[in-house]
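What follows is one chain in structure tokens, specifically the form predicted alone.
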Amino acid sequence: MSAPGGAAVAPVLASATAAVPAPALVAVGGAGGAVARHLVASAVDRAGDGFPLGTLTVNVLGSFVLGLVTFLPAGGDVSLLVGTGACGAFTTFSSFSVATVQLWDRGERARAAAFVVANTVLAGVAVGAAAALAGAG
């Protein structure tokens, strides 16, 4: 089983990126992913209480999208643009690590542990959902 429309989108993107060098694909995807992460994380964190929900949100969303790119027949150029570039810049292991230590240092150890568990479990569930949606699971 394949995702509705997934098989049709990948060849179109692959042909549109065929003449672009690999480092340029990663750079363009990375620029878009970094800006998207800033916008999404800032919007989510604005309503929060100090818990790094924005970081959790981008990590889960980025894991889902990377799962789709991985499990759909996306192709090398699309994988570079969206997977390596956009998802690589959209998700953030460094912010996850810093936020965990900041929670811990503030004495919010249960929230630090919950943050680690939530990132790990929800990102895994997101990849599993993407695999199922792509018919790979």
Given for the second form:
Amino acid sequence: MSAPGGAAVAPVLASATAAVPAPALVAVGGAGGAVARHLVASAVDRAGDGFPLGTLTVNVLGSFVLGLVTFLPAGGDVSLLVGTGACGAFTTFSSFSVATVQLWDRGERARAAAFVVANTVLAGVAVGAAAALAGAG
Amino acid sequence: MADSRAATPVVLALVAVGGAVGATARYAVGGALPGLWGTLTANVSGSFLLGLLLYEALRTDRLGDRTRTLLTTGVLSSYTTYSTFVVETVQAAPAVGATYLVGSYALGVAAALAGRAVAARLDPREGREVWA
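Now show me the form predicted in complex with the partner chain; what you just gave was the form predicted alone.
Let us now look at the entire complex, which starts with that chain.
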């Protein structure tokens, strides 16, 4: 998932997947992204205290990778497999919305606000860093 | 919810199948509603459905653990996306990006609250604690 690895793998993936229909690329990427999200978020949340750190982690990491795919830029097939499929499924807006409501419901309003701000700022910084890396490479 | 948080082969298979379905559904919505509207529609409708299913779990719990894992961790979490939302926000013109950011958050939270309200109507008992 590192930037150099992604750059090296991208042309190989592009040629290997050239004949695969777009929805199949998205589906395969989505399956992989969802499993990766579940593993990462579960591992992070296991050490947590009720703050949805797992959701925050996957959203920031996935935004960084999608930033690389977007700004390098990757080919159409890689964009569908890794961007729309894997990064799209690895990150989640629904868990973000519901986790915010749950924090608020428990009376943890400062932590609900901190969760929203942290997702926004850290994911924004991650995309900016990806754009800078892609521009430098 | 201890089962759904585990990484057993069955849970991972359910999440994978759900992820494939959710991502494909998002791709289809994006094809029907290009640009920011597609992502916004998927994120808001997915937030409503996840709110409904998770709060329903507190109350009637009609779904089994495996079905719930398939639908929540698999389908809905993959149907909605944060990464595309952020990249679109960064790439949009400043005024459009700011509107999209605030609008997505407001509608996403409102949708999750609406899902919770519908779940409460299904069974108006006092809720228990659940987790996204």
